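What follows is one chain in structure tokens, specifically the form predicted on its own.
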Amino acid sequence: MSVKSYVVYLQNSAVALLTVFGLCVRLSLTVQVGLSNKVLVFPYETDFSFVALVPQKELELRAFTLCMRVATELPEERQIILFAYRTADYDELNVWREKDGRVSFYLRGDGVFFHLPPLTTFRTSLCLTWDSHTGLSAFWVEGKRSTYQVYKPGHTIRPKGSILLGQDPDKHLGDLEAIQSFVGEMTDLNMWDFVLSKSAIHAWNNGHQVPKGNIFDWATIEYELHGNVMVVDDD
């Protein structure tokens, strides 16, 4: 996506930000671009601070795969949004740590809940994949997959939405709230409109080649940032 269009899509979301979720926000149309080697730090807990996103083609989802890798100090009692995408009226697709540490993904309803091993200071390599054919959904945490749950078969998420890191807008809630903010470190967030292999998923594990992701590219990242986050070299 242009720079240009870039301005158009922000513009668009930030009327969707004000609006719909009634935040607070004055969005600056500050583009960044790529975010190679560098990592996203969310120092403390903030109702303000998160990183709006940019796809590559709209989110029209009937697969994806999600990757990232984060790290994080709060407790597992916290409640943590990982990555929130979301149209006027609804969750599209959340992906969150539960306050029972378990970690969790919602397509516009009702959850599926994995028991993964905890979130850490150390950084953790995780993937999620889902095929609306079959319904079959995983995490991948170094690389290794849960158990398969079949979750919304036939299911398609839905397009024009705004994709947010470190916070989960909510319309009825009305502002952010720290309580659900995203403390510690996320980098290599690549997604896919297709489940990626077995075996790319171990690559991208271990830091090989693998297919560029067509929604987003860490590389080639389009992101704006907002509040206190920042951007670190990946040391």
Given for the second form:
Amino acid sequence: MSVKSYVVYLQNSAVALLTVFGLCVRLSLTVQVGLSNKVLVFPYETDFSFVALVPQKELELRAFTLCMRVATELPEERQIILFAYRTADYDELNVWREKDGRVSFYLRGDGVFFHLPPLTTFRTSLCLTWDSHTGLSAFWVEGKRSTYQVYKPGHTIRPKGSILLGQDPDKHLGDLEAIQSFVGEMTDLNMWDFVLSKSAIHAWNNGHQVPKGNIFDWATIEYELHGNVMVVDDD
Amino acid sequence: MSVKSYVVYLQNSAVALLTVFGLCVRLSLTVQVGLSNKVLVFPYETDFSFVALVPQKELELRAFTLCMRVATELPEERQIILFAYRTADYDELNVWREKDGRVSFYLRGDGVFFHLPPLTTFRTSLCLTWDSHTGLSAFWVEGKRSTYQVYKPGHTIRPKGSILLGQDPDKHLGDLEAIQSFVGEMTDLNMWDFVLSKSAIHAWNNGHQVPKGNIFDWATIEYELHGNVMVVDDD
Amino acid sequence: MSVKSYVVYLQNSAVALLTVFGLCVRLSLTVQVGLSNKVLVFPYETDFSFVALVPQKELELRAFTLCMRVATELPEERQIILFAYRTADYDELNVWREKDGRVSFYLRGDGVFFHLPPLTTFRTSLCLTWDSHTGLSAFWVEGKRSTYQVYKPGHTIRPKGSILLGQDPDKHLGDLEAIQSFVGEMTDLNMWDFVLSKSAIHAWNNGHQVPKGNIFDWATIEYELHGNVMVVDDD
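For comparison with the form predicted on its own, produce the structure of the form predicted in complex with another copy of the chain.
After this comes the whole thing, all chains and molecules, with the earlier chain placed first.
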């Protein structure tokens, strides 16, 4: 992810950076490392606040597990982007809370929708697994698996895109919309290039030891903060 | 249950069998045995996907306990067949999730309806007990008993029918309707020709040892897959 | 808080004091001390029943933690005052259950709103933390933190006001409204002039030992009962 790519954002976010939260909000074109025991707080609805993540390896994926803990005060009928991975022309892997309250994910094209308990002001522990071989996909809420749905068997997620938290870029790092932005807290985001076992997801949910994420590992994650995003102690 | 009986289905399901799920979907006129640690996944709404079960003994019953774990993404107002046992002219024992969200069962004729917590994308542990002597019937959700209802005391369920998961046959193995079909997951189906004690149902709910089902025992159950039904590891 | 200030209330509450709860309702202009293992019961909707609290130190605050356990049968759409601290001209710190069910607090002016689980007939353990330095504010329900909201960073709560439970004074100890009054039970109210750690709030929630509140400590709290408020054993 080049420095150049973010210049467009800097113009938008310049005002936002002059804030009373000087202690917490940082303008950073430099990659920072590690969020152990930290929470990302997106305090307001904006079209310029996001966190760019640098993966440990390219997202050329035929299977994955994505986990995070997320909390939001946004109303139930509000669309919310939870994770966005985009290559130049395609949304490769987007996770949404939809307007109708369902949680969904999209691999290039039409998505698949799940009825989960609503996201609330309290932290929800959320994992998503998908395996191209069978197409079996499921969300895991507090370690409990949703009903499997069969989605895009045979599909491959393509590499060399950008990963954003907080905003949905409608083109490669552009066209952000406040109305889709994330407001609330995210922590403990981890990602693996395989499907974790049920017992490993239970362990992760309970804060126990699991294999470190080989795409993202929260403790050593590389990230860049843009706009109004605070990094606070998990307390 | 004769092979001949299924020929009518083969015509309907021939297309479905040519699918990308070749690995999981099997065309089988041969009875398979045992589903220990396996889940049946009914991924789509169809009028041709079902699992036929072969009981260990005839269902000539004056009492029974039927248990299963079930999960579905189907909307609340959708009727869903959960278990169908039919002789030539009658639905002998059908279990439904009704359009109004109640769960019901029918022994030849009018049914009896229970207000239970909704079936969701997460697995619900569901048992049903009925005793002809008293007519006492109840559903048990996660080991908790519903209020008893008195239903058809003196009645006997008749033998020599067919048992289907996933579809409701309106005649003996015919007239399937997609709009009543099951979509989701079923596992751990067990059936006894007597009423299990409360403590036994609690034990079953918690995955502890109970008397093996003498009509159906999931670990050794005989079954035939038809149409798009996947057998996947319980993970 | 002068004796003179309450004369206006005595006229209103004189009738109320002649009640069947004579044993429990006390007319007291004298400050009483300590509510260990006691619950305050506000049995009816009134515009004259309240409890005035005398703090151990002035509420000149740039941070605080306020905890209480609260139960109410009031309908969800009813506004309820949960805590009121008012100086001559301003509501310095008010905590409300709003008409729309959200829980809110106000520091001189516009408030901040949280979607929490509804208050019910069962006791809810509720804490509120706020830190002027960052503006980070949150409610804690049964020890679980809500999503942080950033609210009035840099603000200072001013000293020398009056603290009331049960009523919202629209001027310094005047203009009470039955329709905003509290009906139900309150107990274990404690307040600190700093933000308790997550582990301390968990401990408090579970009834374990925590640093004694240095503004209010339920075991040694100084209070005055007015109108129909009962002090009963927490049984």
